[in-house]
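The chain that follows stands alone, in the form predicted alone, written as structure tokens.
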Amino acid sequence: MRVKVLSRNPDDYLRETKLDLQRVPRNYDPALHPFEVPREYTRALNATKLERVFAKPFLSSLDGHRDGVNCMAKHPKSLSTVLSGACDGEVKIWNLTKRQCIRTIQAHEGFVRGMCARFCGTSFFTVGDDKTVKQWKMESPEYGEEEEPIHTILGKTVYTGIDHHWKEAVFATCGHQVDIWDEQRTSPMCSLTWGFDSISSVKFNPIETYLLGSCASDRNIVLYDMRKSTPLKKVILNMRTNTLCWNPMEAFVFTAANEDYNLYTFDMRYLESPVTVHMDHVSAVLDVDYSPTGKEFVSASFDKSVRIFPVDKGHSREVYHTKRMQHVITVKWTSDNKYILCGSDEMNIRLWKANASEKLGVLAPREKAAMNYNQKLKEKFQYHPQIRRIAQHRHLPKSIFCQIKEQRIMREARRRKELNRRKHSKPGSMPFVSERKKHIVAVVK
């Protein structure tokens, strides 16, 4: 007689220890399986809400400052290092591990117009109302020690804006024209200008460190190569562009801030059209900074907020915004792409997460694997309208919100207008142009 026994591995079923997982037998089969995708569904939407309950981004306040934040910059080296300008002359040296100052000096009489630092991380620029350009060192003095300037030049004109090159002693301001200055010599090496009043701000691009792009009160971005003794080329907009920002990754994309409430990624190759045309903020926008990996970047506006924008899309992603902050001046997104510090009109830095729901510290492997599950399970399921309605909906100041409706209107009123110019005039008199093109007046080159 045959007798069938059976035979069971304990290694398959037994835990080791008692602080081990209980071992679960799983059967992958899809045809034991028929509800899967509305389980599935079910998940995605309950990760969906949990994201939004812990979306905290707010992490803390530095102030100190007696007069409201003009310009920031990052140290090059350190992550815990963050600069500070303001518009009664004072730099303020913060470490953001104990989100305390650590150094205070009074640079310039007036507004600090701009900051940078050395790409070796050892000093640093500043420029000021009082027509002065000063080296200082980042560390500390030693006891007994005045904090004095390494260098200060003085200029002829007031100085607007300052940028370092990112491997070379070069720095470049701009003020009246565009100077790069030898950190050695005190009259500029070269001055490039190409008929305007005045410069707000100048950027040495990250990859293709030889070039420049420069925003000017005349509504002109303008483009320079330091190896030659001209510009380039530029674009004229319908409004001035305050400040643009090169992408770290991709050495023709930069993105301009611009007065008329929106932002323009352009390609330095093709002038004549934006790439993407980001519009969400109600008033100027004054400040922009990409993330280090390029595919983020964010901005700060005088309508009181600060929005996360995908490069790729004309919306944000997300908006920050607190009742007792006023009109962002500065805002810079840290090298780690964990955080975002943004100076404002009411004396104080506000450190916030780049992500609003992640979950700061050290994470257990179960923590991340159920982490990464949850955000594959949210792309996947991304479309369907009820998680993507939780995953969108952002509550607003209702100044915004108002004003973000009656724009939505004005809008809407134009569009009608030129259907019916168009509908009323003779065909081919009145030619198509798309959303990107009408903010390009000219390229010149």
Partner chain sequence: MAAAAAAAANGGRSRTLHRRQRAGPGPAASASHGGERGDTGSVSGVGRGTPGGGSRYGKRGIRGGFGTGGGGPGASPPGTRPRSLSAQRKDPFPGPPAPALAPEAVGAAGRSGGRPGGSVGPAAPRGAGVSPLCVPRSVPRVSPSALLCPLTPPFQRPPRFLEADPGEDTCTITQGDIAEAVDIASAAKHFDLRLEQFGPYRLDYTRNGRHLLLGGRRGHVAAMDWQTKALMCEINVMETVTDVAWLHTETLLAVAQRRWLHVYDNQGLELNCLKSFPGVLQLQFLPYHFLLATANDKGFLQYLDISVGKEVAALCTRGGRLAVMAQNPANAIIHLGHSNGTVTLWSPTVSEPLVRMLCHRGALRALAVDPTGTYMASAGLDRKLRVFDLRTYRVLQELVLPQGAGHLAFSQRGVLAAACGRVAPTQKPGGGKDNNPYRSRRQRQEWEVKALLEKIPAELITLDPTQLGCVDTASLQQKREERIQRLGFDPQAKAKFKPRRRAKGNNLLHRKRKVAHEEQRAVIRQSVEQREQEKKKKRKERRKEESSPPPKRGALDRFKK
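We call the rigid core whatever largest set of C-alpha positions still superposes within 1.5 Å between the two forms. Residue numbers count along the first chain shown, from 1. Keep in mind that what you see is a predicted model, and the values were worked out from it rather than measured. What changes on going to the form predicted together with the partner chain:
Positional change of residue 14 between the two forms reaches 2 Å or more at the C-alpha, relative to the superposed core.
With the form predicted alone done, generate the form predicted together with the partner chain in the same format.
The following holds one chain only.
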């Protein structure tokens, strides 16, 4: 007689000594692990809830300026250094690890309108209301030395912005027109102009380094080619663009922060319609900066909030606000993709986490594995209504919340009116204009 019996040797299951790890015998037979989908769903729900529990993005506030912060610049080689310029002409250099100011310079009389660091990281440039362009050393002065700029250029008109070339010793300023300067010269190499109004910001393309973009007060965005010394083309929008930022990963993509509460991502080869319209702010968008991955950007708005948008989506994934933070004038995303710095007009620079629920510091391999698993679960079930509801819920200050409701009502009213007009008019007489094209007036070459 033969009998088949399940026979286990306890030695295979028990640990040998107290110092060993416990063994975990696993049987992967799917019949023994039923309810795969509901269990994963429950885990995804828990992961989403925990993400909201651990979402504490505010890290610290850099205190020290005596007037509103007007502009910021990142150090190209050091992750822990950031420069900021205030409305009283002061420039401060901060150390982010100690969260302290390491150097203060009285750079200008009047506003510091713009600043940028040279690509090598040894010096930086500032422009101010006193019609000067000054170049400073990045290192602190030795004992006994005074704070003196390396170089000062006096101009005839007020300069409103400055940006340095990513590879060559060339920088561009904007004010009345866009001037391209060689660092050694005191007069611009060439002046580019198209239109009659002042230009608020200028930015060099980090990848195609001879391209520039500028935003003017007559609601247009002009693209220039440095090699040709002429403007390339321009696009006229409905309202003025405050500033623009080039995507560090895609050579031809830039995002413009507009006064009509939206941001527009354009492909410079096809300016007729933006790639995406990003709508979520309730007041003018003042500044925009890309993440080094090129997949997201952060925008600062007059409505006292900072929002993070994915490049391909029309709505923000995150909003940061504080009771103490007033109108946010400038924002930067640090080069290690982890932090966001925003300067507001109440004299503080705030440091935030880019991923609100991220754990900073070194993670154990198990922690990392658990976080990856949770991330994947959240992605898998992101469209289920309960999970989506929890994941997208954010607390908003009352002013912004009421503004959003009001603007939604206004938009619905406009849409209904248009629908009724279309219904009661001859079919075909009112063409459908896509949301993207609505905001563009013209493209001129």
